[in-house]
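Given next, in structure tokens, is a single chain: the form predicted alone.
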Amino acid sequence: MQPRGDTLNATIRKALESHGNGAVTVLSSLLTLEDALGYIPPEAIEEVAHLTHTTVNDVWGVASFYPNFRFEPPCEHVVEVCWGPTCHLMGAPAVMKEVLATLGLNTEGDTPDKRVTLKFNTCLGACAQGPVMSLDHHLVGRLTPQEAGKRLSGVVGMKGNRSLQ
């Protein structure tokens, strides 16, 4: 469950205060919020502008420039499939195809029932284990397409269904 109202504002302030060590920039503040909340709520834009002594427009400019930032809460589960060079050469395209089929998606995004957010990632930092997938921030490497589908089915409780719909 995502925090709302005063709880959300307190969570935003706490995340930004804990980030105060070292250089504080608009980008580093947005990254901190994305890590803490899984997305950047509209309420956070003003807080970042205040913290970094800049304007709301400047903060939106940075936030909207980077495609990895989310502006809506992620789903219950987050799945990332690495498609970086090493994982690509080691079989990521077949893993990606199986994950898409298992989730009933055509590309990355959220499943219609909001149970799974799928993201393609350029590097999950485990090249020696490629192809790699992250399931709710737990890395799984040396995946075959079949193992990826099996692991994903277990995480989201699909029991072999090819679609969450």
Second form
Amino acid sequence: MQPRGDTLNATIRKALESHGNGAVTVLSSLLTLEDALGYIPPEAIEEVAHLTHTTVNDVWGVASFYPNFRFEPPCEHVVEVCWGPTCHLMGAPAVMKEVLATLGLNTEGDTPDKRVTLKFNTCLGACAQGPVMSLDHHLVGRLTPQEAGKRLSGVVGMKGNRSLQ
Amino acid sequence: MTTDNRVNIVVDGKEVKARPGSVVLEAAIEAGVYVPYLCYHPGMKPYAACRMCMVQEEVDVEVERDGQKVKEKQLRPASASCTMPVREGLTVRTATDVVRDLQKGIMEMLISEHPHGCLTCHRIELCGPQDVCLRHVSVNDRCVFCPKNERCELKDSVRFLGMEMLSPLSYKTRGLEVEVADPFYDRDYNLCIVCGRCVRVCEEVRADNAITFVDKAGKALVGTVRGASLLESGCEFCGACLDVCPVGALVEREHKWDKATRVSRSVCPHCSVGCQLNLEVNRREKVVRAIPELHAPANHGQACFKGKFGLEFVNHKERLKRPLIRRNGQLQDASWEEALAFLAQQLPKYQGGQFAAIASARTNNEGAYLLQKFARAVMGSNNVDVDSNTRPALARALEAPLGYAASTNSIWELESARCILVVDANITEEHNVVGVPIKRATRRGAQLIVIDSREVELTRYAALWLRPRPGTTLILLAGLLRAILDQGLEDKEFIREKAQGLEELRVSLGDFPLAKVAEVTGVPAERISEAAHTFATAETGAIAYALDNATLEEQAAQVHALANLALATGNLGRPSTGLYALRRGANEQGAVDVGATPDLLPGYQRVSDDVARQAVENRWGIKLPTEAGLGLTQVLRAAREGRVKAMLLLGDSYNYANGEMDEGYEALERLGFLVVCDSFLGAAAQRAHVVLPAATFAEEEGTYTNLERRVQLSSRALAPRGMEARPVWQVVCQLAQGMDARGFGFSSPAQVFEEIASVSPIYAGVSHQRLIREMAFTLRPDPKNPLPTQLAHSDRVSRGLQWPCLGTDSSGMAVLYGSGFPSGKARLMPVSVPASSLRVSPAYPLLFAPGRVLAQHDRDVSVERIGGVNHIQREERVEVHPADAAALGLKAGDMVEVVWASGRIRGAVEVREGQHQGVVSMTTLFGEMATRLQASEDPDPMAKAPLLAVRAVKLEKAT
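Switch over from the form predicted alone to the form predicted in complex with its partner chain, please.
Let's see the whole complex now, leading with the same chain.
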């Protein structure tokens, strides 16, 4: 369950208070909040503007620049498929095709049932293991399309908040 | 500037002298060498985003040739000239093949997302500016479908580069909806080339940050937080982004498709800042746009929502066309001859003190001078004033302590002040452009202290906001003075050398121990001490004030207290210090200067001073009344009581209706004879016996004197068409001549000004001819080349002359009292607190402090589109003290109405500990007012922008 209202504001404030001493910037604040909440809610933009003595428009300028930030709560699970050059050569296109088919998506995004968020990533930093995908921030390497499909297929019909691994 | 410290560089073989610290592009522009550019704009920091301004540096290199070392000239790789600092001996080439290829390549990329049929159409050379040709280019690309047709920098640049546009790239249509629901602006981001000028002007120049870049790479555009409407994003609708936009993305909605055929330089009639505006006039003699002058001394290329979007009254169809005479109770058309003859017959019946003449806030110096001359010399009455002068002590009360009844320093010196104290002034709305240097100063680390019971926009920029209980500002100022003296923070040397009266001041402050001040004002003692310390210890401290919350009785005392603050801290006579009296009317300062005030002849010479009066009598050739007359508020009271029977009004005033002088119209109705010379049949004219149609500011030549004492010439932009409106100076002359008066035989405003200069010593060195002669060439860009609109309009600019300008050899005075005070020493005025009339009554037991700000991001707000127009939807909050809430049986969230004698406003109760007991406050959004001003049916809505008046109210539970 995503926090809302006062709980959300408290979470935002707590996250901002605890992050870095000295070098507080718009970007560092946004990163902290993305880590704490998984997304940047409108309230967070106001808090960051307040904290960094800028305006909400400035914060939005930074936030919208980076594709890492999302502005809606993420789904229960986050799947990232690498299609950097190495993974591409090692067979990422086939993996990607299988993942999209399994999740019933045409491109990166959220599944309609809000269970899985799919993101394309240009490098997950494990080129030697390629092709790679990450399931809720845990890397799975040397994938075959079958393996990728198997890992995901359970999730699609799954109920409840079970780990993907 | 002396030429000694200039840097010599060579641009395309031409030797150029450059300002040290400038960049090559600026040096080239100033030298008249054209380098294409799109993101650079004068007044903003170089940004190097568009990469159009490429140049190549030429260097000497030693090479070996045939075994011999020889020197050879080589070109370095191209780089952006807007970020290339000038240095001695630098040599650059601006038009090499490498540079041109790069520029063309960059341009191809830019126009890959911009419609460009218009850029290459084969009819470009054939079509004239007024032709409408629809057949040669596809619909989206037609030049006539772009509001910036004929004034687009992109098109000009393409033509300059001689591009044949053979690129196979077809352009990508963004397919974005044009933003037309916000007030005043149309934004079409399909045409945006993301040069960033608008974002930068909003941030760097205006310090507003209401817009930003959103997204990145191929999707990057200009926008607001989460796509919010400008109503929510903190936009003040100053129009600065429109003025710098090189393409058709940002344009004024009104006259969007109209092309200008000529441009004329006028002074804005909306407030006392004195912004120079370039009025664009089309072939139908309509003012279609106002572009603030880039090199004008008072506005530095800036304007505000009033100046940018509030000049439509000039073109309005309801303008008065002919004189009217009341016959059988009805105002009926008449000719000028009839009207003047009728006046010549009627007015002599009201000689002496039963006559009063009131100039308008927009009457220029020439008109105001003639009006007071008419009142005094022809009618024998000293009852003259200006209809915006509702706070007569505002600048006048500076005379006693300092010497001159005017602001001491120039507006843009505020930018370099280290501490700025803003007292009871809603600068963002009433004197918008003064807010620009203030906001910029805070960006540069200056401390801004705001003293105001109301929440105004500048509180957002303030290091300290002291929010006294309404009506106690004067006591708070006494507390500040006391804290400065108690802590020994006063400038002892300055006071010893230049001021007197310290002991009397000290004694008078005995009544204001900090604890007591804190208790009365509700501002904690430590905050008062902090503010006193901040202001007194700043290297330069300036004070801007408007007396918005002061009652008539306490105005003079408040001005004296502020003068004391400046004197005690030594903040006078130096740049970036001093006192800024924020006068209300555009030419209120000038009108008073030239004698449109009851006790002063032109140039601040007392009516009662026999020597001065006789000098004027000799000049005018007539005996003058010796008794001081009545000022604006007294005139209205006298009219109500039947002591003033006839009045001549130049223009109507919102002050008769907005709470400043509430019974104004009622008083006018009591008059036996009322003459109104105005551009519209307004509330005053409807009550008149004779109405004379007046030309507007744009239709007459004349001088305005702004709040920094700067006399500026406003030129005639157009002639009144289809109407018989006449300029005020001419009307008064004809009126006087009709009554057989001598001394009104003027043939031009310039001639009137000559007489002003001859009777008013502070204007002695000023003349129209001199103002024109001393206009300086700013830059000499070749008009054939692409230019930002503001640069294209800025060829020659007058800096005006700041009085006192005692002779033709004097260049005026930017800072008063730099070489001491006129009477030797300034006077510290003892503080006394007069009984305030800001009182509550049993019927209205609470005080209401209304505020208005650009944005409140911590509050929920939504925008709803109704009939294609964005409207702010928000529940307003009425902040109530817990004790008041308890007494009224209110709890948080209850809907209430704040009710006063002439209005009411609704909101939800918010019980707040920090609120003063007996006070309620509410802060609304500027965007809401902007929407209303845009939708207004009134011919001149900007002159009626609602003020934030503190008043007595009651709370009623809303049903």
